[in-house]
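Next up: a single chain in structure tokens, the form predicted alone.
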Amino acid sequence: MDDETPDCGHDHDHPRVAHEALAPHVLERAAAIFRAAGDPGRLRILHCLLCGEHCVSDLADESGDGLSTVSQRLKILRAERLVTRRRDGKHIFYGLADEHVAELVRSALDHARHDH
């Protein structure tokens, strides 16, 4: 090792694990997902949706927030494809987009509960 390269403290006798190269658009997309989910109010909505679909008024009741606030949060979550919506008559129901989103929410909350 030359004098200008700092020692990272790793045991260089063991081979490094190669990491998959990530395209910039994948990193940007992942960062956008974390930004959308990173607001406490939006995270509360995602947590509520872990139990299944909810309409806006149910989410507002559970969170104690106004309908317009919840609608705005859902708009952001939909834009990042974290939630989906479906119409049933006059009502629109929101749910988590897929199991990846559910696992992301569960993992984040579990990690926060076990704060060291």
The other form holds:
2 protein chains.
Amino acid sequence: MDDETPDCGHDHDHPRVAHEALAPHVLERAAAIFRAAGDPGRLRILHCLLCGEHCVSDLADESGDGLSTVSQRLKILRAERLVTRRRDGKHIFYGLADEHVAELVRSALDHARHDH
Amino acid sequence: MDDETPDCGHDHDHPRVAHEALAPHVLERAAAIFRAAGDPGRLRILHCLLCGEHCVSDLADESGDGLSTVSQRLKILRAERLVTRRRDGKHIFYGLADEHVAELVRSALDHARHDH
DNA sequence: TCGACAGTTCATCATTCGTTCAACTGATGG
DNA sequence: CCATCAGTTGAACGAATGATGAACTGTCGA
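Show the other one: the form predicted together with the DNA, since we just had the form predicted alone.
Expanding to the full complex; the earlier chain stays at the top.
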């Protein structure tokens, strides 16, 4: 290979770029996770779930939004596998998918708190 | 206070809800952070910045997008204070705002990688 | 089996978002 | 001072998103 080939057409010092290749589907997936959490309504749900499972009605009550609205939000969170679902009689309980997700949410919330 | 007052109108066991109150502006802020990171184009930039500062032209070259497009993306990332800006002669160098942001990005990228 | 309750899905509609081109600012070098 | 390189900003436009009411599914108690 020719190591004199510049990747780009301008003239300054180049940082020794060394990102281990980022697969496109990983990029998409990670962005999708952020996007799912990036809505106040959905993030509020994730926050509620930090302290344990909740059923849809409870989540609706706590946010003051309609059942349908909350259900749609949960659908998106579930599509990105941020939450799990469990049926118990008439109720369906949602919870955070894993501790990794919980950490991500706590982390951003903390960052947002200590940041004026 | 009356501890017999139920918050909601339905009939099952209630989880002992104990979220320390989540201030609305904290919710908004955290959601805004996630939202800013929740676009593949912007997340790619954040990923590039994980290994140090880059100028706008380099970021444009690495993604294959136009200068204007990249500049717009950086504007959003900067509005959410995820990146910092530094002028050096003709070039403007961007970098991650702090280690906390770096950790958030690494964390989501890792999660996305180990998740098929 | 019927009715009520818990949730989901569907279609619609207004809003927000992301990209792009063109015009602009600002620093550097001749 | 002027040309050029580096980057920003603004407007326009199509695509994606989020909320909502109505209709639907599924479970339980009487």
